[in-house]
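Coming up is one lone chain in structure tokens, specifically the form predicted alone.
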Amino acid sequence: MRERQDVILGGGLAGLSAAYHLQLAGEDHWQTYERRSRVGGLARTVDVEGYRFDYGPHILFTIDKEMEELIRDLLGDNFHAQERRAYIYHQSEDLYTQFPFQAHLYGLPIPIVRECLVGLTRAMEKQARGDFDPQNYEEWMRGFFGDGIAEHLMIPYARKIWTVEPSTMDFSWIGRRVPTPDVERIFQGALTDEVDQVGATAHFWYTKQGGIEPLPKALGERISGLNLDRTAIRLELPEKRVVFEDGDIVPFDQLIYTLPLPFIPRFVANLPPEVKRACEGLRYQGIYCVNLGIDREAISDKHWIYYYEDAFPFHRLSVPANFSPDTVPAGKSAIATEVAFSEDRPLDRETAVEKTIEGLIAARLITADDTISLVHTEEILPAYVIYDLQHASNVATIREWLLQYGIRTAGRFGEWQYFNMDHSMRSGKRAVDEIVAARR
């Protein structure tokens, strides 16, 4: 029997960060297994005919000083900071307002601005009386920002990106996801457009060259024990063995699992009924990326744009050339759109591209006369965790059961949380800190 080793499953940012921090802690015997031929997970970039599209649009930002130092160190001279140019398109008014909506009401029709501000004032009054006790995401939006802001954008957009009713969702994930400017800032943003940006992404980072993939690639180059093209197909418990597609069997002592938590039943036979039910209860949606190359340069000066109205199949699009000119051939532009889908809102793959192009024309971002020189699609599933009202209890049940066998989870999919790249890297280090503390 092979000697037991410590194993990391998954070579995304969480797994790579775990491996890197284990090495720093003197734990250099760990082996990392990744099923693809390169590292990165969702933080990858595809090169297609001179265009570069991230595997789902990505940007970097963080308030975690330690992760910021690591990101800057990994990217070196390939690091570029820039100020956000993000907007919301209102087809009904044929105008753009700055993101986030609640901080930039200026320019909208006066009746809408009035309704938003009156709703905000009433919400503040309820909060002052102690009446703010939301039980779901919709109640949080209405109770925090008021009915006007909630109904004019936040609820329609929530339905579009999450594919479910926000009344069926928890709101524990919000944190810095939903910018929450103070009341004075909201009123100021209703009276003038000469206001500072707000929110965690007001200033963000990207690479100068190579898309987002140079980040995980640089991290992968720093670790030893990296095994690519190795697909795990089974976890044998309580024996604590990983079985790979090629027939190899690796006994483990400790294991860091960064793969999707709902996939545990695919790996582990004879799960306890309560754990199996918890896995089956985890919900998620997917993102269908429709990426287009346009035979015209400078198609927009914006980084990304949100679309909440039903006329558009996509909820957001990005303009890669504005992140970095390196992402498009000379004289060209690109558009990366995101279409959310799930069991609640199935994806029609046959018409997705056609409807996306029609939506871009309706948004007047392109014209019918534009030449589309490239159409490229990517399907990401799972993409975002849906925080239903049973999310927290289901996740806790699964993770507690795995921990009995020395299995810790990390990353967006392992912890089953709405993580950004910095969160995923921090999650990998957090798992390492627990392992090191337990051993010492």
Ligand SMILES: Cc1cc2nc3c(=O)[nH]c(=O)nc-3n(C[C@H](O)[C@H](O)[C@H](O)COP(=O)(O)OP(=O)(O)OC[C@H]3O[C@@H](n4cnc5c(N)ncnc54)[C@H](O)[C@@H]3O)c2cc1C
Contents of the next structure:
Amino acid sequence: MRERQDVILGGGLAGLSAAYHLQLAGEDHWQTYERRSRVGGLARTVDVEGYRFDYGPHILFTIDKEMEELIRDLLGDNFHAQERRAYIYHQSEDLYTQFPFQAHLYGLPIPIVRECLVGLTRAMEKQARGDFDPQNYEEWMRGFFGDGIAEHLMIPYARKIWTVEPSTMDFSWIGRRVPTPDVERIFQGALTDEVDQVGATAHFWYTKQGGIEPLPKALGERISGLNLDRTAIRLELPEKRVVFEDGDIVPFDQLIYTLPLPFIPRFVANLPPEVKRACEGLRYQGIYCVNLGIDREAISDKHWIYYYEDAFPFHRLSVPANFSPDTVPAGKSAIATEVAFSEDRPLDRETAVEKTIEGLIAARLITADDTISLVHTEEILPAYVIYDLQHASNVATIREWLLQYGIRTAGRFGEWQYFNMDHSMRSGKRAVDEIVAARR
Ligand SMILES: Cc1cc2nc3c(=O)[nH]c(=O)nc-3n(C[C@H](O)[C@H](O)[C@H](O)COP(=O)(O)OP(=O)(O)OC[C@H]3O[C@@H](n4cnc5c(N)ncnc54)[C@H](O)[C@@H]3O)c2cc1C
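Having seen the form predicted alone, can you show the form predicted in complex with this ligand?
Expanding to the full complex; the earlier chain stays at the top.
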């Protein structure tokens, strides 16, 4: 039997950040195990026939100064700050408005603008009377922005991306994710197009070369004790042992788990019933990425576009060449679309590509005469955590139970939160801070 180790499971950004910050804290004996032959997890980039696609396009933005410093340091010269060009397509009107919808009503038909502004005013009156006590995400949208904005865009879009009714969702995740411009700015954006961008992604960063993967790659190069191609298959508790696919058994003292929380029952036998129930209660959706290479230059000047109408299978498409020209061969374009699926809305793999192409033609992004020289698909599951109304209590039950065995969970799927890359890196560091504080 091996000696006890301190272990990190998963070499995505959370696991790598944990390993890096442990080293900085002088804890340089930790071992990180990653099942793939490359680090990065969701923040990897795939190269196909001269095209580069992230696992769902990944842009960088943060208000976390410490993570910003780390990201800038990791990317060095391979860093490109950009101003967002993000839009919403309205097929019913055949027009684009700028993202976010509520801050750029200008250009929509007058009756829709009127409905949105009247709804907003009524919502504000209610808020002023103290009549704002939303119990779910739909009530939050209606109560915060009013019925017009909620019904014209936010509710249909929420159904599309989350695959479930927003009335069955909690809204604790919103934070800065749903841009919440002030009323004056909403009115300004209804009267003119000459307004500043709002929201966390108004300015974002991407690499000049290599897609998003140079970020985790650079972090991986800074850490020692990295074990690639090592798949954990079991956690033996209370013995505190990790069993790997290759038969190796590693006893651990402390462990940072960055794999999906709902997979705990696959790893741990004989879970207490309440923990098993909590794991089974966690809900998520997946993203089917349909990536296309088109034999035409400069297919769009936009970074990304949202599609809330049912005519389109995808809820978002991105134009990777506008993030970085390095992502497409000379003279070509690429389109990366994202189709959400879940138990509530199963994915039809047979027709997803065909329907996506039909949708792109209907949206007039491409024409029937365009040559599609590459079709590349990736399935991400889980992709987004669904915040149902039991989310917080289920997550707390599982994490508290694991902690008694020295297992801390971190990252988007370990903490089971809507985390971006910066949050996942922060989460890895948070686990380290706790470990270091506990040891002292
Ligand atoms: C479609 C999509 C788009 C996104 N866009 C953005 C964006 O624009 N900007 C942004 O900031 N964030 C974005 N994110 C979020 C971002 O990808 C995540 O926050 C971050 O990459 C998560 O890192 P992580 O380490 O927590 O998890 P992961 O990246 O999932 O890492 C977990 C690691 O564990 C490994 N692993 C799994 N099972 C085992 C096993 N049994 N044994 C050993 N290792 C194992 C995996 O291979 C993986 O490397 C997006 C996410 C998705 C799904």
